[in-house]
Amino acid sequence: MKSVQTILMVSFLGCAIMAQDSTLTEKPLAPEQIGMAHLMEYLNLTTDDITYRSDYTEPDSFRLKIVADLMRRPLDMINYTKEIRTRYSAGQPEILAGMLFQDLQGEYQTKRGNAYPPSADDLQAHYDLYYSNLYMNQVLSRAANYINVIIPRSTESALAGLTAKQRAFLRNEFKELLVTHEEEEFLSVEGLDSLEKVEEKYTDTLVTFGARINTDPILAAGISFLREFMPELMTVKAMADSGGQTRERLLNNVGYIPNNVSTEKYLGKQSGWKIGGPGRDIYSGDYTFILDLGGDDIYELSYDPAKPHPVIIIDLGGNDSYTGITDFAIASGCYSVGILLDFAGDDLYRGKSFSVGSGYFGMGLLYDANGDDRYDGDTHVQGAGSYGMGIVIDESGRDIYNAALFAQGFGFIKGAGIIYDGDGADSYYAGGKYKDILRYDEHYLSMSQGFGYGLRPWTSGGLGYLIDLKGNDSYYSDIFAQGASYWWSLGMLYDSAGNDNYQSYQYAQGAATHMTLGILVDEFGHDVYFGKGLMQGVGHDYSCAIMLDRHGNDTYTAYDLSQGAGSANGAGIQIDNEGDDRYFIKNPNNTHGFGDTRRDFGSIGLFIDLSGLDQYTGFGKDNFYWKTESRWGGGMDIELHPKDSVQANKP
């Protein structure tokens, strides 16, 4: 085992606890911890045999501390998913945003940047009052302070080390690293090679100055705004919801304004600001601030990245339609902060690219309190972050998420993206537009649904999370999705309850490729998992991936190199704690606990089922231990629990 330990040397707290006297253990071990230690002992391994040090590759300045830490202790991903799941409190999006900000700390970063601290002169009132309601004016004053002073000056602080040419590069060329054009499908081999060389040149350019970008001040400004703004906004909302003529009275002005006086000097009436009443309103253009008190409203929004500015939109009720006329519209933080707060109604969010909860060198947050909503977008949408944070929080309702690429919990360089959906039977679809032309004629890239992505071998990637708490959910994707990642990043999909359906094709459902981490955890429900290969707990090339289903009668189907497989010094783990399960595979030679023998010291593949009456095609067998034809691979099906001890749909 010394040859394995030289390369795969991880520490895992659960194993250390196992070695101690059980009377000293404060908390009982989780079944998966017990099962993993038990199987690894059977295979002459320990949980300390899975680790990847940061210096296996040349460290770069883009690497995140949480990724580097978890690469050293990959099995800690299981506890980390629980931490992410508990980070949200209803009606307080600032809590999730603040904790996501903490995880964007660089591996070698010792100090985080702060928002611009305004002086007394900065906060001095520059507008006359237009509305008579005290709380209305407090909300508008708070927004004006952030929109006019704190956020713009925080942006300048974040980008202060860059030249005008470098800033233009971020708006134009760097964006192309994330954009795919449909016509690329028809390029010749020479054309594709030329395109690849251009993108490599863009990456080389970023590396020369990317370390001088620190978006911390922008993100901190957005979080601070939410913390200060939400309590005052909730007071206005409570008044608006109190019935009678309250909403109309909130719009009462302070008196007569002469015809020859510009409204620009009045708070809430300045350029780029709109206040809407309880009826149906139509907003069209590039706005800075909108507060709408209700009604079925229509938003047709645009944004110019060459003229960045904050965008704050609050809608208190109604079945609203939000349409992005350009990229970077609808809850998009592009070199700034973009926040959309919608408190009621069945809403439609229809964006182009870099929208609907997108943070591109900034913070974009979309909060929807309730209603059956639909989210549509193209690229870098629905909780996507690059050098920033993209957040979608939907607290309740039957929702539909539809996107093409880099979406639904996507993290790129120095970025974090998350969807946090609280309740409802939801549908997630990612892909179907941009073909995976290097591998297939009829399959499409998704790179979504909890996907972290870095540019191998130049820049480490980010954090992609998809968290869904309740409901019978459906997840559809194609290539790279559902708790997957590529190059020094982390992808996570966590589903707490419901009978869920996971459909993908390749590199999905707990998959990690090239020095990276991926995990899928499903707590409760009778679930179905389907795909071709490199999925359901597969780690490839110095990577670790975990697929964990804790309860329910589940069905798993895959063709090859799946269901607990390690490849090219990777570690792949599939665990099912409870339930009567079915495992179907096509190739028994590299599934059900397979670790290939390449690169001398091989890989680790673990397959674990801890209870139930189970069915197999392939290597596995009910109530059985086995070793596969590989160096460090095998599985077991045992009765750690006589039967599923909790209801499958328990929240």
Second form
Amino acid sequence: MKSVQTILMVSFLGCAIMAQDSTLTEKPLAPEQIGMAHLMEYLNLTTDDITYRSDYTEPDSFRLKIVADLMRRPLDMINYTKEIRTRYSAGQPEILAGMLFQDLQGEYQTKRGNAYPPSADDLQAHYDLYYSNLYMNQVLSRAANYINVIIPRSTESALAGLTAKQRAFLRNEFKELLVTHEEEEFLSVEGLDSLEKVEEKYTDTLVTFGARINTDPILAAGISFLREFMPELMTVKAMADSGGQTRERLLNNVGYIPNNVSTEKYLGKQSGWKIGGPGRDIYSGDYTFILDLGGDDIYELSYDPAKPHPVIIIDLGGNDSYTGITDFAIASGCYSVGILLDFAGDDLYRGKSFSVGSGYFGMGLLYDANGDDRYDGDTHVQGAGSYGMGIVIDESGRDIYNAALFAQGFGFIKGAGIIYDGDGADSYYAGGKYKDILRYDEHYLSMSQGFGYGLRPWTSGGLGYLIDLKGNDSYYSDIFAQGASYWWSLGMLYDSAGNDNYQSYQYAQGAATHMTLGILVDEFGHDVYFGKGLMQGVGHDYSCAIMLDRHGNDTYTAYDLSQGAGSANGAGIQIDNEGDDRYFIKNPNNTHGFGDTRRDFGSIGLFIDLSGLDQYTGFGKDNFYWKTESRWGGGMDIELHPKDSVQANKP
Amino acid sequence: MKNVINIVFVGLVCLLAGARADGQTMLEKRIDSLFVIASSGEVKFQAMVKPAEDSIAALGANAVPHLVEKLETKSPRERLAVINILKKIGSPAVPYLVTALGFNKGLVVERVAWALGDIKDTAATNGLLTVAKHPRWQVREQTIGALGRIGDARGIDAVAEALDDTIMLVRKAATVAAGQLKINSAIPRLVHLLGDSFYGVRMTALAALTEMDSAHTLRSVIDSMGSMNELVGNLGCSLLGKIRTDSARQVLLAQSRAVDPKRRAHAAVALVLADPTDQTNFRASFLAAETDRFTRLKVESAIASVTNGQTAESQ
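Having seen the form predicted on its own, please provide the structure of the form predicted in complex with the partner chain.
Below: every chain and molecule of the assembly, starting with the one above.
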């Protein structure tokens, strides 16, 4: 009898522990997860229904693993935005760059490439010392190792398998796949057809050898440079910040150099290198390395893609003006690494195309620690990556971002682009230059602000992220933007705090078209979302897009095929967790949880509001469940957690 | 003399061949130039698209081989333009398209099957049956879909077999086709597919079952209401609500008292939709007894929707 009791006791304890363990390990579900499962059950759907096969189309060698994985489980995009948001640590841009690099793993890539490992011979210092300060020389020496050896050799290893003709193709024809010309709107039907065929030919050419290009070594070299260089630079910065004699000691030199002696042998005095003092300096031309200790400086920079090289620019203070005289200047990694670190001041970054945080077969990183800054550029700018990474990190200040196309968090083939803005009421504008002649007479392509883009149906695209943590921000765009993507890509816009204003016309605010993924997440604040159509949670053609607003009293306005709409077997989801919200639409027949029929079956459109006293025009209604006259969509406006009656009745 | 005759004969053959080649080139050139417009996507050329499609379609069967060549295109707009034109050519296009089902390129075969399904000519049935088990699943999907759209009873066996395909989009095509062909023998299988892991299969199975013999369907659904796969019973409620017989209503009433509040909601909502004017006085008694607030709200919402005429019949 005793043994039976013992067995029962042991079993009971075992069960109790197991129960406790499962309680401890079970993560509480987020409201939006509960909401999605709840609505889908009501509609006879399951969360597993939203999944897309990799072989819906001919698989290609350019697909990123993260995109393929998320296509299989698109609802995981929500957790993934959280992961991206937490990737930054103040003053350490290398952390964000390192994690973005991880995301560029190919679908079937098992091993990532490393930076060129220099031998002792490679690193033999061949320079004489010009400056007498130990820390200054340490910084210069580190930079020289990377500029002269590690980065160029890494580039060589990345492009090793290519012929001279193929390298020239990447420099010229491939670039044309991203460049648009304003005069295209005036071409005849034959002219446009011919242009299309030329671009198809370029793409066909790329497909023959593009999978052999592995830019991992270049990107790894750039990240490794930042990891090693930043701590040493901080010591020099501390000395420069202390002012007076300490700062001057940084610039002390070892002695007199006669005029007839070449400075090429002296560290920091090589051609393409410049060390600037605390006053106002003007830098004009194609530089390799600039370290400026302060002052309101003027940079007029150029770059020749036919002669690629690293460009490292560090400016420790002052209101600076950076102007790109050519494309590929200003924090542009073009077959190389381009890094610009600006630590203080209200700065102006005025680039042409492929600049201001552009990675084109390389890594371009712009880090701005402080100040109210302005960023201007044309195409492939402000956090744009193609076969590489383009990164803009702006830690604080009221900033203005202005660009035409493929910008502000844009990822193309095997590329990732990100803007990570930490603080300040910022404004983002993308568009207004290149007309969307396919769809409209008077609207402009944006393809920006968290936008991923691939070449349908040849090559999968990349990752475009726009992360903004604080401030009342404004986002303006026209066609394709704000957490959107096209063809096997991922576009993400995450805004953590502030009363934000989102304006766009079409394919925006959580939109995905043609086997791809898009998400917009806004955490806090009373936000306004406005647009015409195919937005606010719309997935078209085996795509999934999510728009999630977690807090605040928000206002949503759209005309049609929006606010939780699935089209051509896609899935579109709009979720608002909290607040008294207003939803305005023009066409009640394809909004508020709508799915249309294509290929003989339906799409999925989900509209979810989980609390608050909400107002609607259209199909939706406060405190209501509905199924729209569609295949297959519906919505609900419920109180997920009933109000505490005692609290609610308080005067 | 013989040599002269030979020379003249060869010359004549060359001349004829040249004329044929020229003729072919002329036709192809004409199609190509019109096709540039027919496949144009830009908004400013939209008014020219339909006339260009019509002009190519007017060339009839002669245009088909060259159009089939274009089916290899990677451009979605060109692909759609070819399908539209083939559909406009209609039955005269079928003989060559059936031949093209035997081509090696799976991509072309799948698109040819698609076009044949849109043309809806029974002359294509036997040809389509030859590729119904094609190793490329996209071909199977388009072929089964085409057999359903054509509606020829010779396609029944192939469609019924495809209900068990391992690829979800092929099963989807088969459930749709089963409804179009009204394959009553497939009812038990279709009821089972109400619990499929892919929503495209579940929902199209539901739609197909509404096309079948209702007495047979009712028996199969009632048998399956207790399925461990709760999706079968939940969608079964929707189906019973559409069948609307007394037996169906009795089953729904029983389900509206189920332990699971979600099942109660599915059954009660189906009863509300099946009886929009509440002839059976179901609503008051259900709401008085229902304790789950979400289930109550679902039913109250359904009542408000039928009252306002806002019900979604498609579900």
